[in-house]
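Just one chain is shown here, as structure tokens, and it is the form predicted on its own.
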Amino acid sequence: MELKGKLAVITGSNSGIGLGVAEALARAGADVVLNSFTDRAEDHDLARKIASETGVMARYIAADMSKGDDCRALIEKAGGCDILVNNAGIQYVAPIQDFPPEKWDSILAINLTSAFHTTAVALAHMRKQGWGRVVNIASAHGLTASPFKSAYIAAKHGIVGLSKTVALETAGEGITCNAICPGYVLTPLVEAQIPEQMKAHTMDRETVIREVMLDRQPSRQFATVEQIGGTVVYLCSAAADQVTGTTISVDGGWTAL
């Protein structure tokens, strides 16, 4: 397992992408560090389902990526990591004139401000180690916009920025940093938004997925948490070690349009 002995922090894991890609890391042999700003018993027990299952070590952190302290305190408690995975986001959806600029304040800081503090902290371990991967989960949004999104789109171009920056910053160190840019996902999240569709279209469930959700998907299909999952652990394996400073789209062909 070509990851064993690795220390992966993946924020925003206790469910869909992140988890996913929390488990992904830890069939490739990481030890992995779960977090999300919840501390309940069945967050812990994800992490300890993870490690009976594939023998790696696993742990919850409760840390609010809202929070500069937070998240690097985050870090810090996890001892450093060698694959830090920022994933931590959430999304609302109106008009400029209209979108809160409370809810303006919340996205940049969990989808962007967020992946500045727990990369500070981390890269420090990392320039110790001399390896390190940083992976930012952005979005096809990180490369292209669509109405109504304007504090989500401006974080994930923002991601995607600082994800040169930082590659540029740790250029022969042993250290890369890239961004995944995922389109539509299939994750319980979206997997609740389906039904709400099919009601306000009058469409069954396969017509709303193709014609609605997917409609800017040119493969007309989802991606999946566990494709999601193999990025990243291609990224950190050695056929990575020179890809840094770049995004990988996994978009059903969103972004080739």
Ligand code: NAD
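Residue numbers count along the first chain shown, from 1. If you're wondering where the values come from, they're calculated on a predicted model, not measured in any experiment. Note that the rigid core is defined as the largest set of C-alphas that superpose within 1.5 Å between two forms. Compared with the form predicted in complex with nicotinamide-adenine-dinucleotide (NAD):
Remark: with the core as the superposition reference, the CA shift of Met57 between the two forms stays below 2 Å. Once both forms are fitted on their core, a CA shift of 2 Å or more is seen for Glu191 between the two forms.
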Contents of the next structure:
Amino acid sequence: MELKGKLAVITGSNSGIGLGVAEALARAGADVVLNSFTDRAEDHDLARKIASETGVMARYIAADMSKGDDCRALIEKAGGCDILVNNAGIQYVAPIQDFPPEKWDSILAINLTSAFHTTAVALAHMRKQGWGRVVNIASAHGLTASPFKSAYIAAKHGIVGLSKTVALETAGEGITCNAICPGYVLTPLVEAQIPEQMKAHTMDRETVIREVMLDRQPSRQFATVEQIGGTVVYLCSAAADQVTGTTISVDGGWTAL
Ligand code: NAD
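Which structure goes with the form predicted in complex with nicotinamide-adenine-dinucleotide (NAD), now that we have seen the form predicted on its own?
First the chain shown before, then all remaining chains and molecules of the complex.
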């Protein structure tokens, strides 16, 4: 319960990695604010479930991370922020000449610019306490590239750079900022790519996962949301007080190749 008394805001956390991170932080004792752009009963139920299972305070606040004002309002409505996890993200795959400009804009807005807005507001709260953690969920694609993912890769490289800058601007203030770079994690975002890949390669599900999707992940195993959650909890622990401005890969060896 090392994080008891801390308030964590996790963007894009009604699914996948964000939800796994929220659950891991709650299990470590932090109160959590879940978020996405929808405002459905089932979104609020996720927060209720975390609260009842862990005993922490958990709330869901709807805010659209493609809109700067919503990003800033999320932190204000949370009523503080000791731990900020910038996780909201979307993907779109197309060659650059066919890449719809509106997709480029929304990927940059949700995957990168949202973190600029949330961090700017959250730092004011963290500085008051003299303690804070900003954890940005980047990607192996924040360190390497693949074809047809121009906007995603530009945004993820951007958030690695933003993490370093925030680390330098907060160094020595009890605040750290780092980026986690997962390889493939089996979440709805990745699950949605499997049927397209099966069709494109005329392969069954297991073969396309092993031979195509995990081709660059030497372990040939997906990382799990629990492993990403555990890495966030580590970055929030006292053991990581001097870990700032860096990236932690959770990618089965992808970036070692
Ligand atoms: P996911 O689709 O399960 O989750 C994405 C989350 O972002 C959802 O909660 C969604 O509601 C939210 N979101 C989308 N648009 C939003 C908006 N406008 N405002 C607020 N929230 C919004 O996908 P995931 O795989 O869990 O991805 C989470 C993060 O992890 C993303 O930043 C993604 O790039 C990154 N990532 C994922 C993988 C992977 O293999 N799954 C690998 C590396 C990095």
